[in-house]
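Here's a solo chain for you in structure tokens, the form predicted alone.
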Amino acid sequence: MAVRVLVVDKLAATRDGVAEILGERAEVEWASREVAVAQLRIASNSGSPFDVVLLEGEPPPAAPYVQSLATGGARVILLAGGSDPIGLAQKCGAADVVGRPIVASELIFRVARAPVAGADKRRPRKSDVLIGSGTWIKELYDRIAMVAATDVTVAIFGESGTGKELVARTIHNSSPRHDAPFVVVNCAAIPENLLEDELFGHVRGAFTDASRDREGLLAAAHTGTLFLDEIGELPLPLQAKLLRVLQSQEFRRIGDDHDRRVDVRIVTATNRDLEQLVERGGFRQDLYYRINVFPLHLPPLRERPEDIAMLVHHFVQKYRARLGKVIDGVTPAALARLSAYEYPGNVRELENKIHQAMVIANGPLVEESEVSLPRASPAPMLRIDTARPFRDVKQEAIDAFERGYLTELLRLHHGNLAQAARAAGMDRKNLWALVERHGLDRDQFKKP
């Protein structure tokens, strides 16, 4: 059954672009903001309600207006550009957000999560905060969209702090199991002698102090998703038991004399090279093949420095209310310093640094002196493609930094080019030329 989508935008041509991307997946219509609520009401009364409203984010819509669009049960997805589209969506109460310019795979992924009229309604969810730009995030959305609707086992590879659990949650929330439990097991955090009991449970009398039956986390994840974080730390004896679960959907509690069946999807994650572990005998080869059916690889933050400005703004929005401080962002000098650091702890480390700086900060902007980073921090390590000319690779790195710097600068000064130029110590004409070259729209940064 096709999803019914109402595009609410100044330009009717936006409807054509959305319809071309969604194809046969959706029936797409258009309305201006002024008549959208009435059009939704008419469609609902006629028995053909809209499932999704794609709402333009400029100017930022008021929360009551967004609520009126959602009254009939439609899922409101904001179409927003700028440096913090997720923050804007949360502020106005939209259920989800698609960045502008629109990435086809992201639009398909977000719209596909909406319930179709007459089908079971999914519970409301906030946006999955997968923040990034460029090809890596597009490819990630593409692969999540491919695998989410299936029960295929997923293996997520990436350094610590790159967001592996967030990706696993996104897969679960986008799957038919979304209303069932999502159970997390950190294989590295539980002592080896307790891990088997945590996973599989036990029966009364199985060992000293086993005074009653105990369900393990595997049983707790029944009908849902079991996320095994740091799977490379799983002891070999438990690897054999996990392999049996994957092969037959059966397991046995400690001390039990019969098997139990379980309906569960397994998603794993690791920051280790499992192929090397297999070669050294630390990981079963047959289990490796079983969990590596659909691999996802997350890049470290040092390979995507262009995302730092977006992440910084997101974390400022996240923590300022919790800290009870009126902090609008960071100064250009602070952003430059944050962008020059390598982040061995990846996004998690950046979040901690922003949180720490906001605790110290006294003004409306976090100053460079309030950012606690090693003074001799190395330059970002990019993925170097030596098959390409040196000049091209160098220019790509410069462009990524310039775009991030300009985005944060314009946001801090609400699109006021004169103020931004003074803060950056640049000639206004030179700054304008850079803004034009990177295709940034100053209107996106102006106060509503």
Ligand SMILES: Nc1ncnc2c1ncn2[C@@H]1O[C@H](COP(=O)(O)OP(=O)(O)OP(=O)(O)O)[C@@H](O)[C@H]1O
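Numbering follows the first chain given and starts at 1. Throughout, rigid core stands for the largest set of C-alpha atoms superposing within 1.5 Å between the two forms. Treat the numbers as computed from the prediction; the structure is a model and nothing was measured. Compared with the form predicted together with the ligand:
Core-superposed comparison between the two forms: the C-alpha position of residue 307 differs by less than 2 Å. After superposing the rigid core, the C-alpha of residue 93 moves by 2 Å or more between the two forms.
With a cut-off of 2 Å and the rigid core superposed, residue 72 has a Cα displacement that reaches or exceeds the cut-off between the two forms.
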Given for the second form:
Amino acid sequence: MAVRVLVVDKLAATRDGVAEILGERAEVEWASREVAVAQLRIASNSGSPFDVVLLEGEPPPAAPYVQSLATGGARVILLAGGSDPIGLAQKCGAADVVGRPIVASELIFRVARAPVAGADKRRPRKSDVLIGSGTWIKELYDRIAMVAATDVTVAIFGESGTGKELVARTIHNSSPRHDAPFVVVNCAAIPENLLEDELFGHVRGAFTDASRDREGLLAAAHTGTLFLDEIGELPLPLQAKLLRVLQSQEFRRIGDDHDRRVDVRIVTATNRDLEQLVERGGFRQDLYYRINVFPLHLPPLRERPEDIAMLVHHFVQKYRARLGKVIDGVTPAALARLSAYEYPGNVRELENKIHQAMVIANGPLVEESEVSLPRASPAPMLRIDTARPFRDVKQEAIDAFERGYLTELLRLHHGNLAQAARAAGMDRKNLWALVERHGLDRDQFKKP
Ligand SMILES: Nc1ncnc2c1ncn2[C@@H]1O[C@H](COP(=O)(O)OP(=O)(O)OP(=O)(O)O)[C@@H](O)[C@H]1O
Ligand SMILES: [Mg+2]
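Structure of the form predicted together with the ligand (previous: the form predicted alone):
Shown next: the complete complex, the earlier chain at its head.
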């Protein structure tokens, strides 16, 4: 099995050079220093940890940083030129060193010497990886890890495009059922009169067209996971049948005269407010309690704009391979543009935007002009409520604008006030006062 290598460098092109030398021996990915630690954690949480980190030695990395790269078990190899590469590696605590410029035989020797971790683990498809920064993704991974090992029913809530299906797959892939089927049923996409047949199957002669027995999707998911998407659209009579499956693992095919047993873990998802649906009589309360044992709530993308940079990077890598284009990322201006948008369609919309941009881009970076987004809407400023005093409404609009501007500015300049002030054409002291007034935490924008 190939060694998994993460190249950590400013230049994504280093990845290509390394990948070419290592060939079939390795699966090589790239990350900048800022996102590398998170990328390593995500890879190891999703069951495909990196075995080796190839870290560019310029500027010399700090020892705590090297240590944080190694926490997941990866061997950190420094790529270093200069007169004393070994000394440099020792100083920062890297496990090994490869000289710059890279000599193919040396690179192969150093990398291949690293033992292959997790060789016997099932590796999910790379596209299965859930990306995010900040505490919400950590908590999500913790909760997934907690529930994956059990057969507990999971309910995933979130707006369209927030990754509900991806989370359902991640649960299945991290569960002891991962080798059994993962069956998706979209309750909204199948007409009501066919849904029962699809789910539960029928016996021959059950109705006019039933010339043969037919297994339903529930039976197809036996020993595996059944993902009931858009559960809020499940018709009431089927809700009763599903409740029975959840209570006793039993169901009956259409036209059958006896019950069958089935062993499935059920994961449901919806973008509707189920509680409200229960109140209005559209959803059974007992079923609601049954499926809501272990809820997972996925936040909309606009509530976690700090994830955008990582997601952009992830999708660039995904489509780069598919489109066969040498595109390493997006320009800072393009990223600023992408970060300023609200994404009503959430991650799926962001993914589509990146895909579209990469189709027209020539690289090496996607330009701002190649990103097609509705002009950043000054929505918060335009919500004008004439029922309230002019002064209050105006102050609110100004506050919203200042916060948005400062957040974006600090993100671009990694919390460096002097740099940010220069870019904004502001006095450093005034900028500092404004940042303080809005209670923004500069450290949050700092490079690791
Ligand atoms: N955190 C994430 N990291 C990486 N990719 C993500 C993430 N969240 C969503 N995606 C990607 O965005 C796309 C949409 O995700 P998914 O289909 O899981 O959303 P959904 O919530 O089921 O949407 P819908 O309600 O419209 O069915 C997929 O291609 C998925 O891989
Ligand atoms: Mg979905």
